[in-house]
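Single chain ahead, written as structure tokens, the form predicted alone.
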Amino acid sequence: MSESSAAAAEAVAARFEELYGSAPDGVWAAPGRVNLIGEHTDYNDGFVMPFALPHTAVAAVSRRDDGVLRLHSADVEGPVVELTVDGLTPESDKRWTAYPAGVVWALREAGHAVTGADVHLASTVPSGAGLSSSAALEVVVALALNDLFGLGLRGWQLARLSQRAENVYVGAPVGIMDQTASACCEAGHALFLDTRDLSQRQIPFDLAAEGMRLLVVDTQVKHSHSEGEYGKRREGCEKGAALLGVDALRDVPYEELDAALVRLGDDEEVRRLVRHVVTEDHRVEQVVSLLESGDTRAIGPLLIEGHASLRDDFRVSCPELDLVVDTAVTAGALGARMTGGGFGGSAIVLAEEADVPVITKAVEEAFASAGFKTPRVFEAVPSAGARRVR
């Protein structure tokens, strides 16, 4: 554990003791994620390729056996929120507390005897930036409770339960990628995940060793997955699968895409959604092949192609995201695309190390000229998944 991580763990533990009057039983961390390629494919049983960020949600937690759940966040003003585990009801809470409370609900609904907890949380994952701040919050609580109550659950199982918490308790129809990335990623690797059976392969992804960098550009445009547009896209994908007679769009072979689009007739909205998902799954497989063959720079055009598909077919981009991609590529980036659910959030930029200052300056100047809020730019380094830190 790095010195900064150790200091963060100590700070969270100290604040826990101030709040609750005793030291926590432990401290855990779970990261946000960047998705390299594979957007809006996870709820279509498709392929994704995220990696974990060094930015984490950190939780100091102690077990309780009296049915009381007490929650506090360093990132939200207000007192400790006290709930009862028996009183947790899906979609009854519209505050930040729905995420950790939803995890407790999901664990108990699955038959695990979680009898309460004291929790203090702090996060460095930018909220609303498409970097899975909510998944990090869910996974860190799930991991802490797994350890404290001796549940014996593996990372992918914690991810499934965290996803259920967000789907049912919070009411946001997210797929499985974000929680699995937070729970299962390894440092120095991207995670090639089949979201149908949750089979995983850790793909080495060490850009620094090859003289490259991956930048995250947070546009500062906020979004919410629980709002209607995300759900509409998911419903449209399900409609497309039903019209094509398959369980999920993942089952439409790339080689048969044109024929499938003909079968969909004149429903242009569904045709666009289907085309994006099928081609995006294919792009993920191409990126995996290129990385495994050592041809990392060749993934750049696939990132650009993926952004065009998200912009034109899935229609989840926005002017700020498009400006990042267009400006970065014009300034010499190897590739760029929006990442995350869309409607704001962040873009990623793959670049030669020497070109990073020029690209960063170009993006910042483009935002200033357009009258947009100054973007936040930082390097994304593939980092470790959820773990106990104290």
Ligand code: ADP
Contents of the next structure:
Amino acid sequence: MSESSAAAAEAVAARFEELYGSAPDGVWAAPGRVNLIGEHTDYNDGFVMPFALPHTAVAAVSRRDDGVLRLHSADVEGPVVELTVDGLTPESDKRWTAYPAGVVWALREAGHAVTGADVHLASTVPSGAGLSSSAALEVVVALALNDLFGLGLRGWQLARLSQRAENVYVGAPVGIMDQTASACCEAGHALFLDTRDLSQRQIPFDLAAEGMRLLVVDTQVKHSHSEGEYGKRREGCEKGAALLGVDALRDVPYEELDAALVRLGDDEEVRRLVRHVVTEDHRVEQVVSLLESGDTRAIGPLLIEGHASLRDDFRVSCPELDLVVDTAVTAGALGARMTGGGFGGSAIVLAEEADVPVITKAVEEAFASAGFKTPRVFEAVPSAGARRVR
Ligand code: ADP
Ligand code: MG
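The form predicted alone done, now the form predicted together with the ligand:
Zooming out: every chain and molecule, the one shown earlier first.
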């Protein structure tokens, strides 16, 4: 554990003791994530490839056996929120507390005897930037309860239950990628995840060792139409699968894409969505094989192609994200693409270490000239998944 994460664990534990009057049973951490490649593939049963950020949600937790659940966040104003585990009802809570409470609900609903807890948490994962602060929150609580109640659940099971908490209790229709990344990633690796059967493989992705860096550029914008547009893309993909007679677009082999597009006839909208999903799954497989053969620099063009596909075919980019990608590539980046759902949020940039200052400056200047909000740029080191830290 790094010195800074030890200090964070210490601070969260100390605040827990102030709030609840005794030291916590333990402290756990779970990271946010970025997706290297594989966008809008998860609800098509396809492939994704996230890696964990060094930014984490850290939770100090003690077990309770009296049915009481007390929740507090250092990052949200207000007193401790007190709930009862018997009283937890899906979609009844519009506050941040729905995420940790939803995890308790999902565990209990799955038959696990979670009888209450005191929780205090603090997070360094930027919220609402497409970096999965919500999954970090869910997974850190799930892991803490798994340990404290001796549930013996594996990472992928904690991810599933956390996803259920967000889908059903919070009421947000998210895929399985974010929670799996937070629960299962390993340092120096990206996680190749098949969202159909949840099989996963750790893929070497130790950029620093090879003289490269990966930047995250958080545009700090979120365009308001994003949710409605997300729903439309999902429906369009379902329509495409139905027209092609497959369960999900994942079932259309890359080699049969041209024939599939012909069969879709003149429904241009659906043709574009299908083309993105099928080519994107193929790009993920290409990235996996390049990384496994040690040819990391060669993934750059695939990132750029992936962005073009999201921009032109899937149509979920926006001027800010396009500006990051175009500027970074012109300034010498190996590759760049939007990451996450789109319409704002963050982009990633793969670059030689020596080129990072020039690229960062170019992006900042381009944003200033365009009159956009100053983006937040930081380096993403592929980091560890959820773990106990104290
Ligand atoms: P993302 O997961 O991309 O960051 P979401 O909208 O899915 O965005 O999740 C953000 C929400 O998660 C916040 O609105 C808040 O309710 C909750 N959240 C994130 N971080 C914290 C935190 N440190 N403390 C309390 N709630 C948090
Ligand atoms: Mg989220």
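Between two forms, the rigid core is the largest collection of C-alphas that superpose within 1.5 Å. Numbering follows the first chain given and starts at 1. Not measured: the values here are computed from a predicted model.
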(request) Spell out whether the Cα of residue 263 moves at least 2 Å between these two forms when the two forms are superposed on their rigid core. (result) yes
(request) Could you check whether the CA atom of residue 233 moves 2 Å or more between these two forms, using the rigid core for the fit? (result) yes
